[in-house]
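Shown next as structure tokens: one chain only, the form predicted alone.
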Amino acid sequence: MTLLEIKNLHLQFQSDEGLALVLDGINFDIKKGETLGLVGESGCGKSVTGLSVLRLIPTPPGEITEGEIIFEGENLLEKSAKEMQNIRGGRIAMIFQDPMVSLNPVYTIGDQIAEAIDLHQPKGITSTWDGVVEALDSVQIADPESRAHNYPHQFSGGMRQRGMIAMMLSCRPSLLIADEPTTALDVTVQAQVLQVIADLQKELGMAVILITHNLGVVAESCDRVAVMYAGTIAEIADVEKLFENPKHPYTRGLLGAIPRADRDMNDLAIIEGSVPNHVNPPKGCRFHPRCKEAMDICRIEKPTDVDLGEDHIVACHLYG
């Protein structure tokens, strides 16, 4: 069953610069239980997107122009202040890339579960401080009664990761968006992470939104991947089906740009150019500068989103 759908989302910043179009019409949806990786340069609007969902866009200068965002069968646009305020961190949760920054520094990490706790748990199934025990222990934090009771610059960087995902789960919501989860984390350290994020997951059976620009993570933690590029969707499919048969050029680019060990790096694929400027974006297709495939119709008029059957689909005018 589908849990979120988003449908032709619009969202525009006013900056000194101009007007900027960073969201331009961008579908996906999720569905219970799954994991959905979104992926692409940074700049492209990934974030932004998570943001969106949870509508935590400062306006101004961001405003959502047009479209839907479809979650539990309800538009999360038409909600007021005080209803989304209720729906984050109890049904939709997000755990943010630098977790220095969004854990409160003169607050222990105890105090700052405890209080999501308290907003959003029924009261009396357990006692707040037992709950903050018992999501420290599921991230498997040795010893939680007693580091509990720690600062923020007392955890390590991986084991602050920890505390935000035991922050954000202490609720048990329905999705997880996870934003850059394994940020500055060493590669052991992300792996760690990751298989916490994902028995957490199976545990409470919700879906999981991965942010992240590492086709790696997406390879080995996601079911499928949302491809994006300049504030579009370029293609989503499967990820075995991506991985093995990309149709995009820029999903192509970016595979082609992966070392592996049976490849000379040397024959490692090079997408020229830069990701456009939003506050002047490209005409038609946004990709088109950079794209070796280019036709004269990719420089006039933007592509829809074709089916090419099996969930794939891509915006491309290749195949439409």
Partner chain sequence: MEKTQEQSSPQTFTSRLNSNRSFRKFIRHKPALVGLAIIILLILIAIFAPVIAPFEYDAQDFSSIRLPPSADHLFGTDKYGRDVFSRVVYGSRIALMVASLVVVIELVLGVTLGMMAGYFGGKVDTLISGFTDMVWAFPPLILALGLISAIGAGLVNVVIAIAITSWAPFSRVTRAKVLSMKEREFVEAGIAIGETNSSILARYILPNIIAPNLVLATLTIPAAILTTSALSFLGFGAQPPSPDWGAILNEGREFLRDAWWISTFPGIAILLTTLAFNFLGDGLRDVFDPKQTVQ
Given for the second form:
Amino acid sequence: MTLLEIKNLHLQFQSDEGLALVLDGINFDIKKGETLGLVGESGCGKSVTGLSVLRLIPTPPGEITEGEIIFEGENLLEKSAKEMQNIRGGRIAMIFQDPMVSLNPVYTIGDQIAEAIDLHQPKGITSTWDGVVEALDSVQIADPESRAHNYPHQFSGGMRQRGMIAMMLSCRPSLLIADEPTTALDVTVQAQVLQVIADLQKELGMAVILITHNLGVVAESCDRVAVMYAGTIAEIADVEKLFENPKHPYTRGLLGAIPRADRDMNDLAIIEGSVPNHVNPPKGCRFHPRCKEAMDICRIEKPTDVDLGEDHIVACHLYG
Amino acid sequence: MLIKVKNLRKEFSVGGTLFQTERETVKAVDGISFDIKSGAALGLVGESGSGKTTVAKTMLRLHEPTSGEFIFDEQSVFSLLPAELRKLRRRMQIVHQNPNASLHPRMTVMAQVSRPLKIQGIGDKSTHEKQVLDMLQRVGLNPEHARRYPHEFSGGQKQRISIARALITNPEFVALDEPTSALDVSVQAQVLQLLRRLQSELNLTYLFVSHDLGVIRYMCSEVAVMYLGNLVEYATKPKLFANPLHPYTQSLLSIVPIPDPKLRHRDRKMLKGEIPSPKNPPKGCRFHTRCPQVMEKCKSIEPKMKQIEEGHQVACHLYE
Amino acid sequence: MEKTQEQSSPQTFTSRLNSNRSFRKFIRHKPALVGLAIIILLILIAIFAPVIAPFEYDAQDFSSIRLPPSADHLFGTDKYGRDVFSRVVYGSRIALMVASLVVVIELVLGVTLGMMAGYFGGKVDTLISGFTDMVWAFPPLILALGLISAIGAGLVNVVIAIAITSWAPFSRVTRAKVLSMKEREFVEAGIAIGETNSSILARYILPNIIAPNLVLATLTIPAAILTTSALSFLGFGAQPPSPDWGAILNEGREFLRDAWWISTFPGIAILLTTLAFNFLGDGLRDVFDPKQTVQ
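Form predicted alone already given; the form predicted together with the partner chain follows:
Shown next: the complete complex, the earlier chain at its head.
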């Protein structure tokens, strides 16, 4: 059953340089309990997509000009500010790369979780403090009773991230948007945090949008993957299909460009150049200047989404 | 051996002001030894706080060593006088991590890349320009780029400029401090390929510092694993990746995310907790607080580096 | 050979945006523009003083003593029959000269000491920072008064006195900035290619600490002008017949009731000048020091 559906989303930013089309008509959906990886390089629009769902795009300079964001049957773009406030942290939660964005340094972790619980009053919690302790326990913070009295600065980087997850998930959201949640963490701590998210997801039955640049993390923890490039979605598929049989030249290049720790590689795939800017993006397919398989049509016409069957969608003229 | 490092130590003292005279000592690097053959690439891998970057910077005397020896082509680098050291710098260079901070913001590319030639008195003005243009071409930049300032370039291009500046004096040894960790995957692949090509073309000796085991595997012929200021394992690449001996190395290799969903259910050796503060490292083996195979003596006796077979050393009580 | 063909990458996009943004931010800062306009006007007046002023600043005319403002004497005349307008116009030269001399001495002292403290650290730092704090702890006007009573009155001594009592903030700001610059990778890269200490300081660090010191200088100029005027007013500064604004103000003091114009116009000149520098300084700070502005 579809939990969230994004249809033809266009987002633009007014910058000093001119109008930047940051999202150029993206479509995807996510089912209940599923993990969708939103992957791409810097500037591809993966983070603003997450922020758009929660209507956290600063307006101005940003503006959603077109599209729909349907969450549990309702279009979030038509919600009032007040209704959105209840949805944020209630039915949809978001965590960021830097947990200090969401943690207030002058309150204890426990107080902050308690506030979140009081605000949204989730079902099945007997008392606020029990909820706090339970939340910290669920993210494997040892000795949650006394740790709840700590301030954020008394937590290490990995614990802060888990504390934030505890706070966000204390209200049992049906969707968690995790924006590069482990990018600032060491690999041993990253593994712990990803494990915590996966365990809680199973327990709460929530869906997760995992925004990351790390294809290794995607391969390990997602059910489906959307590969973004310069404000568009290049390809969406089940994780196994995408890694085994990538169709879009960008996906193929990206997968071949990763130096792997589990095998020796003689050569890495090279995608020439770098990501274009949003103010004057290339005409036609935005990837065509870097694409080894670019054809004439790629320079003129924006490719449409092609359904290759079994939910494998690619936006590329090679398949059109 | 071009590079011999013996028992290198580097302590930083923190605190200590006019009134508060008590200083804390951080043992960032606590007695490590390794060699690098001419033309080889040694990977130094570890998590944040392991001291890997400090090793590279202390070798180049960007930090003054606390004790130990660094023999570079039979010269003892740590006992050189300032003038001698400056002269030796043409033969050993460093490429920094952050492309946005490692270039002088107010010097043109031509000025910064030719600067080492001027300082070292190599050639004269008339030859500098040609040398710089040749080097720019070697690292994949155009002659037109020479007149521009750093802010006009992308991250990948800035890193190429840093590489050009490091290589212009034709050094034998280059320390690479996480040279691609700030770059996107596709740009990282370009830069890694460039570094590999330059190494074979110019017969360079690399010390490659990274937290990314995939990058290390792609770039290096030998690998040294660091944990909290100590070397825990030191081996040739094939031996380390095929047969990791130290529980820490084993864990790292098992949990590093692999971009292949089919390997998702492999065995992972998760570690508890996070790397302890180097201000107050654990007694005995520094890894014992997180080690899944910890024994009684690990808590009090520090293990010594021991050769297990040709080209494979480990510091762990399990192998005594 | 791999080629990089990107024309405009995201990074160049944002950095170009930044340099433009600084300029735009300044242009949008209305008070700063007003301040800048007044200062430019003041500089022009000082340069063309002989052309603008209808009389010499010390030309006495005992037939026209204490005349109120009129078409002949825009700002009236003083007790020696000197044209107040001409005196105020010439006074701008003194104000600007004092301000620029003070700033130059402050900058040289403050930046040199601050750079040494920040770059070399350790004992050098402890010594310089301690000395800086000590100087800073004294109220500048009192310290200047004490100094002048030791070295004697006069405009040059005033400049020296103000400068050596007010370089401390420059030293502090410079030290803090050098401490952060020293950690920057490009400075380390400079050391790695064999730059000497003096070259690191001059080529790598100095160019990057100019902006905050410029802001500070603009903001200390009003204080310097005010202190000069105050000292002249008290009779320690410019000696007659010098047309220092503070001195004119003092001369008009006794006639405030029946010849208000003598003191009022130099007072307005002081007010406008100090305000102008303050406005400009605020604007520059907003542009160069994002920490003090809400982004």
